[in-house]
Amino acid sequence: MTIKEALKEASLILKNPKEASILLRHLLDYDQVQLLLNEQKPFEKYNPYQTLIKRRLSHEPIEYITEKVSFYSREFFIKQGALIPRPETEILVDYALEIKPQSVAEIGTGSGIISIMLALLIDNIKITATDISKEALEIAKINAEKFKVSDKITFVHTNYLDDIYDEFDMIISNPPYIAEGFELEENLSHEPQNALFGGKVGDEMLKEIVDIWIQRKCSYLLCEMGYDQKESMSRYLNKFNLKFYKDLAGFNRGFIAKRGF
């Protein structure tokens, strides 16, 4: 079997050709051009590509196989353990830059996407990020490492900010914030339950860090949220300046909060 004959078959097993090749590709360290002069040669490596194709169809997010990850045109580290970045997250970050705050709390971190893009694309900023897992932790610190932010970022075990006094220009988050008992995609049950799950509402975190921006008083709160989470929200931070933002297909997806100045 060549490799050409290889993909074949497996695009037919998935009837995804995209995925086919990426799997491939990930599996022989391949760009494009590599897979496509090298597809007569001889596929030495079957038995290892059926078994990236079966975690495939087991519904496991091809993120998680290649442990890579694109956002803000770059490419992260990622494995189970930490919420897979999604594009709508990067107009999070859009608005952020935005405002160039100096000092920044960014509260349940993940892979740590967030901070690591501000860190990279603004001068001189100094950042908190927590999360209350470990795991993810580790894969965040990874990623700063990988782009040469690590000094930047304070990674920090915790709850929300427990135990973290320091003041902040800006929290930013992008929380757990589906309802208890809300029907996911299969792929989804491979990611943490507690980086997707807010509470029997769903807003309850996002309520918890309105209240942690209040009595820290810093000047910015940034925040995803769920699509049909904009009139609760409103009315919990009706009195503060307040923006919604919506995601690329139109959605509210997010809010930014300031105080008034």
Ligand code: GLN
Second form
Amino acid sequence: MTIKEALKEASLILKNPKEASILLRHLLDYDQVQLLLNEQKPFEKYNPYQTLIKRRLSHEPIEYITEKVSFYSREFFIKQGALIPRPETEILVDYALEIKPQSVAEIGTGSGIISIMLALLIDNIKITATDISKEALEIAKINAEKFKVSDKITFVHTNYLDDIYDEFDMIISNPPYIAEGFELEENLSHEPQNALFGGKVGDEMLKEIVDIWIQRKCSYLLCEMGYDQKESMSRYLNKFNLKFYKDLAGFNRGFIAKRGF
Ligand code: GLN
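And the form predicted in complex with the named molecule, for comparison with the form predicted on its own?
Complete assembly follows, chain above in first position.
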């Protein structure tokens, strides 16, 4: 069987030629051009390819299988144990970049994407990034090394900002904000559930983060949130300057709160 024939077969099994090609290129460590140049060669990795196809058929996200995910036009390392970065979180990063904070605390850093992008794009920034998952922090540290920003980010294994007493210009977070019991697509069952579910109502962790921000006397709070949480968050933050933003699909997706100066 040639490489081309293997690709054709996998495309039919997966009913998705694009994913069949991504998995094949991952297995052979080929880019698109190398795949084209070598497609008539005999295919020697039939069994390993079948294993990847089976993983995808069982709804494991392609990002976990290839251990790669694109965020903010960079390629980050990802594997099971951290939430797969979503494109809408790029908007949260954009708003943080506009403010250009010098000291930031990120709550729930996951794979580290938010802190790493801020470290890459803001000179002299100092970031403390926390997570309750040791596995996620290991992934974040690998990404920080990859992008050579480890000197700008201190990763801490803790709940919220427990035991951290520094002052920050900004607290940023994409916390778990889905309500418990909400029926999710099958792909999401492979992601850490404690990175997705925020409590019975969904906004409990967001409110906890707001409380922490208020206590800390920090200037800015930037959070991603669920499409249906604008009303509850605007009530909870009514004493502050507040701006909500939408994602590319037009859903409410987050807010920027600022202390009146
Ligand atoms: N900060 C990470 C992200 O935005 C992880 C978020 C999370 O685990 N809830 O992808």
